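Just one chain follows, in the form predicted on its own, and it is written as structure tokens.
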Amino acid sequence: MIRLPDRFDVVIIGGGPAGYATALYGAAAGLSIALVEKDKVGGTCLHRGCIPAKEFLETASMYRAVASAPEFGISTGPVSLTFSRSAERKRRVIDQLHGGLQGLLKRRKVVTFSGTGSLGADRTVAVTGPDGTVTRLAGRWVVLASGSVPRSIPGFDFDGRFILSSDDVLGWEKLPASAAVIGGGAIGCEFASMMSDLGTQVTILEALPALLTGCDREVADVVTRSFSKRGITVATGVTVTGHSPKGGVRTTVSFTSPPSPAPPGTPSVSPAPPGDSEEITVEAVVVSVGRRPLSEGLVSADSGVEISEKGYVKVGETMETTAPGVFAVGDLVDTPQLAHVGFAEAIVAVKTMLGESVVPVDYGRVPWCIYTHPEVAFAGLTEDAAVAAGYKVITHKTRFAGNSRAMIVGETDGMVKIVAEAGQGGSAGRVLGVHMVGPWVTEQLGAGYLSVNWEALPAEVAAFIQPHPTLSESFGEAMLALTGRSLHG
């Protein structure tokens, strides 16, 4: 007798963000649903990604005030670190977190099934589990959610000893007395932000002009400037060439910087000459370079889901893909990859099947934060993208050094930056970016992401009262001197 698929009306394969936020969205509005994952729901966010990395970054902030307690006349004598008890906090956090996510999605009714989940013809999936027997699960939808894995590079294969992918470093029980990290994006960023404050030497080796690219310049040069003096080594323009261990313990990194300017008038070379060649030993490399789609095997040849050359799920702005009732949500897709832009856009799938009315997700416009010290969060068009897009712009810039709040927790460092269309007579029209760095600016985003996707202008958020003393004044500040007054600017 051949059992008949299991029916339900969505089958997601992938249980991170983004799938399980299509799960338990779909379940609270009456849709039978099952779950296919082949770890633990949660995904790489919370097992090996955002959660871990924001608990190791919190050791580093907890490390940083108890050093400077004598700033406030707190005696504590010498400050050390046991970073296995900190790794063991990870642990209890990431399993907490777990068990309610698991306990979530049992109470709506969601049905889990254990394996590797692949797409078929007519929305039939295949799951291979753990002791290789196959399941089938036909769904009315499915959505595709299987995430994405580290990127590795040329020569720098992961090998979980000296060349580190984000698993290994989010693994560790013990830091590195000295690591490179390949990469100054914001990834590479906060990880060598975190090794730094907890006393590794750390080197940054970026092949692009500057750390933080997207961000808005002035922005990155904060953080750069403040990584500089913290003793962290910033190498940018530069080609990673190789490495070879010595030693057994640590290993030499090879790299290429670009060759020094001509003197003005020197006649030009074609081809340009090689840079120098340099090389540091360091005891971890971290590979900090991106993160690529995990499609592999996902799909059939017959499931008429298309995938594009660099392996992402092609989709529609409702998240459909090439094969209808089939979507994709999350890392799988060519759009930033973000927890809550995996939650918004799990959201729009969800609601596409219902036949509801549906707002497609605005790439240009989410909310992105980075938790270096100091943090870094923006929303919108930086200045040189807004020049670039033709708008004529005006902005004001609003530093936290005069921040009642900020000299209270003592973190002066950063500024909020308002990015606006010039209006008539050289007013400021609608906010087109907001760019925040300095103290907690992660947790203040949220009225300038609302800024920015209303399309508000500055004097209508400058009619609104900041409470004082609070580090949300100098946004505040910013709005209402974009407004031609200001108070304290």
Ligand code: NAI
The other form holds:
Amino acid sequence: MIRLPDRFDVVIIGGGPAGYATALYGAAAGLSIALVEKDKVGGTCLHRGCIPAKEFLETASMYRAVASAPEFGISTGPVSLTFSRSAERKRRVIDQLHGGLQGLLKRRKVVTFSGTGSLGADRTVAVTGPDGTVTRLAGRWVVLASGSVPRSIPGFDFDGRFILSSDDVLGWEKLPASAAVIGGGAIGCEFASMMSDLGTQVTILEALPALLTGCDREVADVVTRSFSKRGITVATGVTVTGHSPKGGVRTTVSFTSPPSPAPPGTPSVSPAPPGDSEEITVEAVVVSVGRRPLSEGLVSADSGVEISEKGYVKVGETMETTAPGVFAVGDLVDTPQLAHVGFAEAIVAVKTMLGESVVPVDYGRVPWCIYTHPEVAFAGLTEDAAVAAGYKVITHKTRFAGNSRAMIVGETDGMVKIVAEAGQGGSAGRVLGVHMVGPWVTEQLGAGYLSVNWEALPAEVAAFIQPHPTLSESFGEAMLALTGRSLHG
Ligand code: NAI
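Now the other one: the form predicted in complex with this ligand, given that the block above is the form predicted on its own.
Complete assembly follows, chain above in first position.
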């Protein structure tokens, strides 16, 4: 029988990207690690988020490619979809990654405990197993990484039938014929793009005046225009009010649109007139209005860990909570809810435990990738945010329409937009933001991300050669144009 240490160097609650990254990085530094997970290691990202979503989006991409094959002289016959096969492939990809992760944890001698962890006083963690037995673990350090769950809105409680969360969608074996997507952020737009490409009639209902409001306005416009061209109905500025099932297979969603603009010269009325009431009847309603931290029951009152009103665990820049020796990482803290941000936070936490110097995560400059068609990728300030922050900016856009590889691939929609600080005499100062929309931009952001975080000057970046013909030439062209002279763009 293997005797487990009574006390581990690190006890981690939650085996998603932030938790398992803490375990792997900590173990690589020689720390003894206990990882507590109530479901499967890999968390939302692997089982109910990034990985399954991108698999479905890849199916959409493949479908588009096959449908456009005749353009390349390739005859395919009628293109059809068996979505359950895509779901099966998705499961295989997940299983393979899950197996790989379990093997990695085992090789690093991370001890995993199956159950729900809860932090008490003095960095002790009670683990309640599936059979109700409680195991107590003590850690020199404890890391909270219990993640987040989809948020719902009044009148739209998840029922797994009509009102669906991202978890439900990613478990689909069959696509609905019609769907309303409430919330046009990253998740809503990715799902809308995927469903529409695979034949679902999609309507997006977004409360704010535009889709993808965290993105640069001109980038979001490219996606919105593409959506409209592909038959997705985009309703912005709406308030959804409720839904009522109809005939067992569909439900009617009610919402109000902003009032139609008054004809010019009409005196304004106060209060503003009510919006137009509208309805839409669909087979599925996907609610994608954000995710909330999963912090209920996670810590006892005497743990010393403070939780904000919104449920986030409060941390400083080293990811340490208000309780010394207790850290929190990932979606549980109020930082961008991205797996790669969780990885970075895990490294910061472990280095802090080891007493090493750390570079805190610069949240304003993390990479963002949205896998809609067309894809979006960016890092740093948008033009509007830079102006609002008081910068004098200079921008340049190079469109993929003039890029030879984009023409060869057959995807010329989109651009690379650089936002730089205005330098002396109209020259460009340091790069503040790089914003991309178009073919494979999620794979091209690396250079943009480095430019922003190195605070490079466009002239410095432009001196690096981009291979020809590649999509990445548009990035190089945009930087070159900001030096005052350009080749093609
Ligand atoms: P989000 O915060 O990105 O977008 C939610 C959208 O819903 C916003 O546009 C908001 O205005 C809208 N909304 C809120 N309440 C509404 C209402 N009552 N009616 C209509 N619209 C409403 O959240 P989302 O898309 O659910 O994603 C959650 C998190 O997951 C994000 O923070 C994102 O960081 C992460 N994520 C990132 C992805 C990526 O980078 N590729 C993909 C998926 C998720």
